[in-house]
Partner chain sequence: MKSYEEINEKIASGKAVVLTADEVSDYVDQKGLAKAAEEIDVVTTATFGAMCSSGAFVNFGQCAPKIRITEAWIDDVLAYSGVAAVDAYIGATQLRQNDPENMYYPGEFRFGGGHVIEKLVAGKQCQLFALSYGTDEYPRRELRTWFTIDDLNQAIMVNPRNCYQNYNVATNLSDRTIYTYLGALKPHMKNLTYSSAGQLSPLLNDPLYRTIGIGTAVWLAGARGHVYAEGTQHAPSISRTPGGVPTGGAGTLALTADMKQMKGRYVRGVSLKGYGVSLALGVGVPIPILDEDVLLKTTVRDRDIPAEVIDYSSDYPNKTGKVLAHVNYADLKKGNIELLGKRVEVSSMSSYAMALEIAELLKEEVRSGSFLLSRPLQPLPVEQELKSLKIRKEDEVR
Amino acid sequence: MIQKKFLLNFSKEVSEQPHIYHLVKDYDLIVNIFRAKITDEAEGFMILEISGEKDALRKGIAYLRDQNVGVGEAEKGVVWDEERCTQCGNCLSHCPTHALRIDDPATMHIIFDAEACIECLACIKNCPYGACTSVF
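Can you show how this chain looks by itself in the form predicted in complex with its partner chain?
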């Protein structure tokens, strides 16, 4: 079993197809959707975690790409701008997964662990310096 986070980008042409259904039904994958949005241009974004057998996951992703769904692996929906971040620590008690956290109490430096982020957007609402934003 492996587990990975993806940012899917559905263009106008493909946004009406039940792709996620096929991932589950045809490839036996487990999906955990964190966040999804269809914009008024009828484009769609989805941030989800997919888990399953390595081979099945590979095939499922190949299927999505085949269907012209944009699949981003390293991309993330929530972006933390290290330059804008003042390391104030206000987001710490609002981040449910400790994706934003301090690893070294000596330096008190904040780090952002994108893999641990579940896209709840709490940091975006709470950051006083606008250091956290969303790509959609």
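Condition change, the form predicted in complex with its partner chain to the form predicted alone:
Partners and other molecules have been left off, which leaves just the chain.
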């Protein structure tokens, strides 16, 4: 069994279709939705983790792509803009997983580790310069 995280993009043409239902029912996949914003007749996004047998996961992702659902692997709904970041450090104490951190005290340069980010969105609320944003 494997487990992968995805960012799905739904165009307004496909946002009303039961895609997650088909992943579970037709491909025997386990779906854990972390964040979603999907409305009728509008573009939507969903961040989720899908678990299952490797072949079933491959077929499930192929199904989504055949249905014109955008599928990005290991993407985050949180985006850190390094050029916009002023290195003020206000975000550091609010990041519970240290996805935003200073690795080298000599440079005091802030880095963003997307793999460590759990998308709590605390950085968005606490960045006075808008360096952290959400795709939602």
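All of these numbers come straight from a predicted model, not from anything done at the bench. Numbering follows the first chain given and starts at 1. The term rigid core refers to the most C-alpha atoms you can superpose between the two forms while keeping them within 1.5 Å.
When the rigid core is held fixed, the Cα atom of residue 113 travels 2 angstroms or more between these two forms. Annotation: Cα of residue 91 displaced by at least 2 Å between these two forms, core superposition. After superposing the rigid core, the Cα of residue 18 is displaced by less than 2 Å between these two forms.
Per-residue C-alpha deviation between these two forms, core superposed: residue 127, 4.6 Å.
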